[in-house]
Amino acid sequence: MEFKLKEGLLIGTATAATQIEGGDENNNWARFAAQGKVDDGTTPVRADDHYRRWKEDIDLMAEMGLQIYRFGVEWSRIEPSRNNFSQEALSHYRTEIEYMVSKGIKPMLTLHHFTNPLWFEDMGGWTQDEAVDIFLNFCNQVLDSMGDLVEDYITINEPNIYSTNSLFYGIWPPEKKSIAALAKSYTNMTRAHIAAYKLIHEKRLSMGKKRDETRVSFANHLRIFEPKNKGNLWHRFSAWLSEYLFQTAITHSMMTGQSRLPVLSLKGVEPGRYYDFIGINYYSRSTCSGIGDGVREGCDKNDLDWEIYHEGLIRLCQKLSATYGEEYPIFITENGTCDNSDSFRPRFIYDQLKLISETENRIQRYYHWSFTDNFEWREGEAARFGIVHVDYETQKRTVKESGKLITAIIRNQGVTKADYAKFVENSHYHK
């Protein structure tokens, strides 16, 4: 063997609905490429068609031997205008979640994953008072309708991400530039995310789950922020403020209920814990030299110029494990690669799950971004980060090398010397 899998790790994959199900315009993505804002003028009315094929991509995952899936409900079909819930789309996801735990797929539901039905985000979005109560009215219909279903959930996926794209850089709808934007979006998804977590531990008891039976948190895009001289001030300091401003801040008050600026006062919420578990999506380092991303010269890039830095996600989980709790199990909800070729991700994967199994840590789950290849938000169709290919105007499926990969690992729970030699050998990043 060239590894040997980390014991009990489990290993799937992970989507978004808007990036793979098609067929929805009431959502602020849609309109926004419609407006001609997309990149490569694609739209997420086309993506995967998801939504209509769900039975063949379960069963290829079933094929492929994925033991865990995690995915997310699209808000705007659920309620496409205010407190109008549509029950064929609930029914629509509950029969989904049904077939996918009869081909032996744990699911894990993510509530909201960056967009917004029109009405919602017409209304001021994130940034309204009203938010968290209208996202929770939301939340309460998705768990009475498939709640007795699913043991995991994510209620906000990349909350720093989200708000830092849609309202300080105005690069994703409703394209704001407002540090006031900011930081009512960033408090009231901390409140949603402590309220939903509430919420869906108090369902579940009530349709008589153990507490222990349900595991809620939330997914925070986290990465390494380093000087690009060590020995300049000014580098150390944009590195510490940066990690701060992006991702500590919004960590510690969601996860424990104690507001940290720019996250305003959380009045009313109790501090506590707030995560049956610490979920990270991880991606890249940044190298700084101001306030900001930067990329290190020299290092390995994937196809969007991202540095490839496998070290950065066990550091991550060291310092997180440490800070809230070495007893809590740590849920890797997303990592992965854009790779357009299928070229180096191979590789990527083989160092990524080689490097988590040989260190310590208390990874227990490992969801690959992503299943297929989707609607990559502002790049769109042309960011291409899926272990199955999807050729856009057929909707034909074809399983990467990638894919069988991963397939392998699960199958002999490591790489062996010939599946090194098949997948990985050959498999190699560019700078």
Second form
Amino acid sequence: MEFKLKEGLLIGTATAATQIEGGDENNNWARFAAQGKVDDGTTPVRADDHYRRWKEDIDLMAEMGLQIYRFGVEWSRIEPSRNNFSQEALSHYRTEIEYMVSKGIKPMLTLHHFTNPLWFEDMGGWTQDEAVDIFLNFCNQVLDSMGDLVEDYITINEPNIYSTNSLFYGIWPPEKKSIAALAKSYTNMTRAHIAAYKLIHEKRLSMGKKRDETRVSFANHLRIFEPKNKGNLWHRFSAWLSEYLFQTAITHSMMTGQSRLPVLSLKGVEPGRYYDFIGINYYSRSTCSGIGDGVREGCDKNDLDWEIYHEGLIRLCQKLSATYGEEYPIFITENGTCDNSDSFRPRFIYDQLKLISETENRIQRYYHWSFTDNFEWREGEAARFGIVHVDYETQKRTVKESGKLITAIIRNQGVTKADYAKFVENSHYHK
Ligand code: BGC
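Please give the corresponding structure for the form predicted in complex with ligand BGC, as opposed to the form predicted on its own shown earlier.
Then the entire complex follows, led off by the chain already shown.
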């Protein structure tokens, strides 16, 4: 064996509704695409046509031996106009969940993953205070319709990426550049997460489920921030400040209900522990010489020029466990890489899982991002993250070598010498 998989680690993939489903024009990203704002001119209205091909996709997932699956429901389909809920959409998702469960795949449901229904977006989206109640009303319907089938929940995906890209850098809809809007969005998302956390638990208890049969958290995008030059005071300060503004404050506020600026006052929220597991989406490290990103010179990079830095994930796990409790399991709710030709993804998966298996950490689940290639937001169809290739013209799915490697890892509970030679040996990163 090249390495033995960490005992009990469950492996699967993660997706988001808007990125794979296709067919829905009622959300802010479909409109953004229609305005010609996606770099390669594509639209999530096409994507992977998963809303119609869901059965084929779940069958493939099962054939590949995947054990867990994190997926999202599309808010704009379920609530196409305010307070008007589509029974068709709700029962569609219920049927899909029943099917994955029947195939032995454990579902994790995401309630919000970057996209908003147009009516919600045009009322002010997450910057309006009413957002919390509106979102809760939607969660309520989802829980009533399929809550009995699902034990694991993500309330909100990456509040920091959503809020900074949409409202601070202005590169995602609604293209605002305002620190006040950013603070509002952080605050409302924190309130929404905490309220949804409570609601999900209450609902599931009322369905006769035991408290520990329900696990709720949020998918927190965490990065490593480091100064470009450790001897430079400004670089050091900017790394600290970027980390604080991007992740430290929002993480603390969402997990504990105690606000840290730029999250504004959470008056009325009881301090507590609003997570049953620590959910981490991990991709890369930022090398700072000013506020925001930067990439270290000479490092291994993916096809979007993000540094590949596997140790970062372990460092973050250790830090989060120390801060938020060793007793909480860690679920890697996303980890993956943009590799358009699947030339280094096998090595990426090998290196990351080997490190997870051979270091001290509380990781219990690994959701690789992503199952199929999909609509990668601003980059559109051009950036491929899947372990299954999608030909967008024909919608044909083809399992990549990285997908075959994951199947072999689950089957053998590690990487054998033969699989290393077959999948990893000739797979190399580029600079
Ligand atoms: C998001 C995904 C995205 C992935 C790769 C994460 O930030 O949750 O929606 O596709 O990263 O960029």
